[in-house]
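Only one chain comes next, encoded as structure tokens, the form predicted alone.
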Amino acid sequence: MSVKIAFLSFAHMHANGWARQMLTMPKGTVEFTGIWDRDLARAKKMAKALGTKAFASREALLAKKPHGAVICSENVNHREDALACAQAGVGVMCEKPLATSVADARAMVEACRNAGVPLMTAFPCRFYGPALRLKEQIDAGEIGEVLGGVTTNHGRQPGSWFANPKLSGGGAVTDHTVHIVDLLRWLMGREFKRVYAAVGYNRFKLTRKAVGKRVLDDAGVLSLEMDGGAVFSLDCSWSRPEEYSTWGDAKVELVGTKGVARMDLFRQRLLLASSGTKRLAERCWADEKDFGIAGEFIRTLREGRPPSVSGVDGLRATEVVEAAYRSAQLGEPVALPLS
């Protein structure tokens, strides 16, 4: 059966990546139904370059009845999009963060589940070869009772929308806290309990180069304390500079009883020296099982079953995103689940 996908805008960058990873399939895998994008002369665009259609209304996209859509609108977008997808009995993947706040994520959530379609949420980095090796050595029992651990998921302001907290909802601690949570979460089949979190504002020069007079986040750092008491901290800022060789990282250092493990998801990487920039930069060709995600959610909707990274998943790392903000704003830890 070749599964029809729908694209709900390509605001986000990733849109593009989960296209080529579809077109890049076995012939008769996947078909794309059309591109709906509330910039109408961006979705004609991307509609040329990927050989489908591009539709001037979300409803007259998903009335052509596709299998799933692929929901990578701004952030603030996510929960009306996702809604819509429901109330036609199309499922869905969302780009991360599912929500700008709980009460969105839920919503979306409960919409779905009521409709009776899938909600996966786009955390590739569960799919990735490093991070799935050592949920092999973790449930191994090879670094025995896991105490603790450093984390990062560093990265550079992406400019665009991204810079507008009334799109995106917010800055570095809504863009870089997800992966590294539901990572945290997957590893180690626990939930978080307990934020306590630092968050600068305006610190490095491409924020304030993107924003303007607006505030937005773009350092923080999170302690995090897990059921079992496990603890760990995560630095999520933009903090990488233009120069930079490359736009962040994605790093999990583990403490267990018996050991120590350490994984630089996207360490396979070469170095390019250009004459033409003057520069340094970095290629990643960090390897993805099964077309990873984009793979996983055709699966999904080939077999008719749950996916395997779910919409409460994305939940969860929401209610820690908004739990660090609030922390950041009381200045002191706050308890989860949010009420």
Contents of the next structure:
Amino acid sequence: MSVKIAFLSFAHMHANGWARQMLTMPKGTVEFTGIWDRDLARAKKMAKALGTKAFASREALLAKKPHGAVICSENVNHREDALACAQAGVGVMCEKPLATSVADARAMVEACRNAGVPLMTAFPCRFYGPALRLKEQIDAGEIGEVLGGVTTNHGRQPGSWFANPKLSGGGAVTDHTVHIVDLLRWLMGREFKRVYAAVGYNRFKLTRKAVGKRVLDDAGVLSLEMDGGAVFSLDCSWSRPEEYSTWGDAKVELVGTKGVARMDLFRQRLLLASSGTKRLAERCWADEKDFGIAGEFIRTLREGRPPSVSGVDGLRATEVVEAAYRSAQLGEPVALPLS
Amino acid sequence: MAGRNASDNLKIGLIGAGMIAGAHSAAYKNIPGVRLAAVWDADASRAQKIAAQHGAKVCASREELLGNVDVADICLPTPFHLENIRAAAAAGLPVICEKPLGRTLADCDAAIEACTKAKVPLLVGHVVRFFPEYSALRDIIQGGQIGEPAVIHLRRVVCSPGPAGAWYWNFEASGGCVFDTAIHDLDWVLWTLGRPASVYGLGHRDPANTRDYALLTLQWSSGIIAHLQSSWSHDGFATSFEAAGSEGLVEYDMEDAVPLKVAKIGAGAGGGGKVVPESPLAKSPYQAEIEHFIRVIREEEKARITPGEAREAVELALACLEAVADRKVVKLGKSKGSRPKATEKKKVKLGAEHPE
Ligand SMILES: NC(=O)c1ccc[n+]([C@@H]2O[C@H](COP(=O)([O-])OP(=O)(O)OC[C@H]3O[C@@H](n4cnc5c(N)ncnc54)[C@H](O)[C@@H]3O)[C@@H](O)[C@H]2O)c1
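Instead of the form predicted alone shown above, give the structure for the form predicted in complex with the partner chain, please.
Next comes the full complex, and the chain you just saw is listed first.
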């Protein structure tokens, strides 16, 4: 039986990457039910590119009874789209951040739980070789007890709706906190208990160009305390200029009682300079285990088991984001869970 | 010291003959017109070792040393800086002293007062200003090449100071990695960006198991954020930094800046090769620093590190310690120190104020 997948929006182009991955899976693994998008023209274009149908209504697409739907709408629309899936009995893989507020994330988790459909948050970092090896080594005690570490998930201001907080829910803190928060929770098997955030607004040229008169956070350094006492920092800034060699990074340095680990997730790369690239450009050749997060979604649906990366994982990461904004406003650390 | 010129041999007296004294004495060897003349250390065998390398006299007491030299160079554990600065100043000698100037602000004030009264220079070894990569970073930022600075990372990690440096693990004495090690970056930050408005910190301190680790976040009212990683829990010494601004980005990692690697075949474990990495400089940063100090003592140059700045670095480091200990935001008021106008000038345009 092939797993039937619907796509709700290509606002985030990760949907395209996952669709392409699904197309490379063994024949008969996946079947595309169709695409719905708030932008019908984009739905039509993507449907043509991926060899499937565009739907003018989300409900009409969900009525075709796909097993699962990939949600890559603008962040603020995640909730509505996920609730529609839950109502239709369709499993969900939602692009990160799961939601733009803890209340929304909770509503999504509850709706899917009540409907008995799986809810996954798309945290693909867990499926990269270096992350898997790092987890193996931490679990084997190779670096001893982890005291803390420094992490970064730098990015480049993506433009389009990302620069509009009405659609994105926020800037760099919203966009680039959750991957690392999820990685650390997964690596350490513990929850965060306190967040302090130093946040900057309209700090970078690309943001200033993209936001017009709006104000958007594009710089952030979070200080995170975990249950058990480990301490971490996370730089989520959209600080990579256009001239930089790549879009950003995902780096984790962990200091343990027996050793130190430094992971640069996308360091498997070539450096290319050409008249085409204009600048020194990175070409990453890292790969993902078992088709990464897309593979996990398909297996989850086929095997009818809970996903390894859940909606609750998305909710926890959303909590850290909300706490970070609150902390930046108060100028004080904020305790988790949020009251 | 007025009237002394480069042809005179300036006699240096080294007070303390431990680890950093090694770097100082090596620098004196390469500076013309200067001679390491005498060494004193509570541990005579240490004094003996350095003295023998440089043909210097081993002194039995501080007083004996001070009576035989033109300059006192203090390379002692931090809590002993003040007492020795006072003695040297009282003897009318210019003072070179390792960072941090003192373990407390009261110590710093007393040290500054003693040297001011005696009219002798007090030159504190904030050597990072003489590291070419750090002065280049400052030039890039102050020259506006990354626009308005936004997020700056400074990483300085070392392995646990071994048994020879046992005093480091006495927190009252050394102040741990924040006070002793991050102070290098804190001085750089003050030198480059001026005084931050607040600091926040998280840390993990376990002296019994020789572990110390801290993460510091500094914020300026202009919106600049600096993040420091300071560690005595790593596998070795390493520094790296990154500064992102409105118009650009600059990054550095010591581990990538290795222009020479010589591998000896068969010398490594299991018959493999053993690589010896090197980053040679014509002049070590310690030599550049001490040459500058000597020129100041000869009145050929104005001091690039003032006692007031050394005090302010201590003040900021103390604020960081407080933030880490109490896990809270510590706000910094105006400096009581005497930061001179010259280092406050900023060519950098600063960003918009925080909208909230
Ligand atoms: N600039 C740098 O990069 C740098 C690097 C390391 C240390 N330091 C600073 O230099 C100073 C010395 O550090 P170190 O690593 O050389 O320490 P160390 O422990 O290696 O050496 C200290 C020496 O002082 C002697 N000593 C201790 N107490 C004494 C006393 N009361 N009277 C006389 N001698 C005494 C000891 O016998 C020892 O030889 C500290 O303030 C430290 O913060 C600076």
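Bear in mind that the values here come from a model prediction, so they are computed numbers and not experimental data. Only the largest set of C-alpha atoms that superpose within 1.5 Å between the two forms is called the rigid core. Positions refer to the first chain, counted from 1.
Q: Against the rigid core, is the Cα displacement of G51 between these two forms at least 2 Å?
A: No; that C-alpha moves by less than 2 Å between these two forms.
Q: Taking 2 Å as the cut-off, check whether the CA of K27 shifts that much or more between these two forms after a rigid core fit.
A: False for K27: its C-alpha shift is below 2 Å.
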